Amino acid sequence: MIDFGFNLAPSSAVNLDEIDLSRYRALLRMEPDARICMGCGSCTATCTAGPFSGMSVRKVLLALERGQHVEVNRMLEGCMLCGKCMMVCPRGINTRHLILSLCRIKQEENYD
């Protein structure tokens, strides 16, 4: 392999072959709209809880695709379910229902 003199920081490197995508696949079965998110950040910009808890639907979906379940759980706990993100979504994604579905998946995993 050619050494170009730089590399990814270990915290930024995600091996997509080793991550567990079961939660993401379960979400897509329950909420196919999650696939149409374009990551524009409108939800993050209007989130009331975001500045205090780091909550962002966009970040939740990205972390879920990367298999970062601890980060997803931390952000889900910060959501107030106010629905502002749902009102500004240009794709019309029911983000509130998406968050509730993720909480349901998390709860089922804890009991099984």
Given for the second form:
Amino acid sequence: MIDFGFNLAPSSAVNLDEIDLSRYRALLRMEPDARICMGCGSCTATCTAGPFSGMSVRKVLLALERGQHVEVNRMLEGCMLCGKCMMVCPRGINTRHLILSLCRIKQEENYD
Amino acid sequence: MIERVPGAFHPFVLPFVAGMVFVLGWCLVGMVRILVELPREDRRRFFLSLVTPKTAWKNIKDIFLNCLIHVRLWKRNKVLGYMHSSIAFGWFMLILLGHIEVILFVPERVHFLYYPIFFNFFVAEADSTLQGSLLMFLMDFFLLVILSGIALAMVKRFRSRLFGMRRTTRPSVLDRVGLYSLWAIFPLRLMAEVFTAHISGGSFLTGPINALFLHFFSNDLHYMPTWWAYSIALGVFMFVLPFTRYMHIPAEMLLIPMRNAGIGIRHPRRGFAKLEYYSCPGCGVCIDACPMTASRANVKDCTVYLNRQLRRGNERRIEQISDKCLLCGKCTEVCQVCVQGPELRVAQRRMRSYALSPDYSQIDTAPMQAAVRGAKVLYFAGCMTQLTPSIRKSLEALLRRAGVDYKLMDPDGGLCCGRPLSMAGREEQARELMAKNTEIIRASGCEVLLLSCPICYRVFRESYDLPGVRVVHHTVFLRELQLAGRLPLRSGPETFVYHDPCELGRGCGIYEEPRRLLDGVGTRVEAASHHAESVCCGGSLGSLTLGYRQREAIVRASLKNLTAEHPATIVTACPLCQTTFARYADRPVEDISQTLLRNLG
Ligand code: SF4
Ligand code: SF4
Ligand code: SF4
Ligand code: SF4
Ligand code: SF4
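The structure above corresponds to the form predicted alone; please provide the structure of the form predicted in complex with the partner chain.
In what comes next, the whole complex appears, and the chain from above leads the way.
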């Protein structure tokens, strides 16, 4: 192939019929509150780790629902457990514990 | 006194002897196990402390004051103090006096385990000596003291409110067996000695009752069953002791010297930690003290129940209890044996395995290092102060006013100090963050590291290695500026109450500086519980599982405690306390820097 100095980005389309939701379901069993997130992004705005690693609780939840585990892992690895997201969440979600639970859930396979 | 039983033996002593041998053996094995479980350097340190005269003397003093007299309990609650020390000290005296009697009158029996306990059974009064009657008097006196303690214990079991305790523990089945046998021991001893008082002699208590009974009973046959019952009660108590909360008696005697040797919790279940949770007598003082019990659902998550579940090895409950706690440290403050509830819980949290661990190696601190180079005073606002910018701005305004040459370490948001991670039991990751922060601070070459959040302050003070850098909380720093005349304050009519943040007060022992500062700007009242007994705001990051809704009752109870004297404004020195209180308070809640800025002269 001729190198034009650029190429096409791989497709990021999510096929909802094929994604693996086991991790999200496991999370919902441990943290039923994950359902009540309204995606306001307050957690993202205050996140200490965000500027360094792109961590965002909102995005983590979204990515889980889409089965994007690599992204989830990358974000979780940046979290510093500072608890600010929990303090600002308007839905009163214990996001800090949610993150700990996600870190505990044994992944079926290695997504990376 | 002469011996009256041939062979100096009677089978009734067997239950006692069996129980005693069992319990001594058990404790010996337990002690050896704990010593083996200690890390080697701790063990060395322990043995060294035993032969160091200073610590050895302190051990004896502390064991006497805490195990027998229960001074810490006296300070909290006089009736409870009397109840416990009357039983413990009284029993100790009975045993000691029993030995003195044996040594004085039948020295050849001194190596018999049961002789001092059943002395009155084995001897008859031959002549009345001054020593003899003094000892008999003392024996009766201490027996009476114990009986008064037992009577109080009975009342307490059924009417704990009379003792100023709102809630007390619910004993387990074996605890009950131990409790009832303990209650039975001393009345039975009284009766046994009463029945033999005309043979072996008695004093002001046993003598007259004996004379009274002699009117009813025509022979001596009935005293044998009473001595049997007394011995059996002792035997039962000693057989169940290792499986009940009474294990605290031997455990505490080992805990005190270990603590004096400077040993701490290293492993969640072994060595010192095990000793701590066995040392808890289940007095229940920590229940009323715990801020979580503002809501009834949390009563079973207090330290007393943690200790109980750790002894039982109930993993599910241990996890729940460990994760819920606010780590405020109040239970340790009020505890008579100083069980380190928060440290024990963090140790449990550390045991947990995670499938995924944070990794901060990608974070490049070079730009942050460059930005702070050359600062004399480095101010680290930290996550919590970033969330409350008004506190940061107020403090910066005060610093400028006082002419302090400072630099902000995290103007665009920095790294977390690491304490929230270590509270969650992720110590390794916390260390990683600490290393990054250390790089930045060292590069700055600062002399003073200024913190406005007690959570950060504590971890920088305790866990960071920053030679040549003075770590200081803003309350202390501002007080120094005030004393140096660089912070002119104007006094007004406003009334304040100061809330001691857990990490600053109990955690770092800073109580006076903020109070003196407030004295300079208005009238200060105290909360109902303050200083070391202050009540956590309820927002603590220590708790992993308490959510927003479950915290409300805790925050409200803490506010009620603060506003007992109707102050106009609540002042604290922690951004987290400030945000937490402000959510539910009916009056302004400020950080001390905001209050001072408003009242600059
Ligand atoms: S706890 Fe983690 S996700 Fe939440 S604000 Fe802190 S760093 Fe961000
Ligand atoms: S702050 Fe709460 S509700 Fe808003 S996006 Fe984050 S988790 Fe969801
Ligand atoms: S932990 Fe301390 S205060 Fe609580 S029950 Fe045990 S001894 Fe009493
Ligand atoms: S540390 Fe505080 S919240 Fe935790 S058990 Fe002790 S008193 Fe209760
Ligand atoms: S936020 Fe304040 S009162 Fe609450 S735990 Fe922390 S220091 Fe204590």
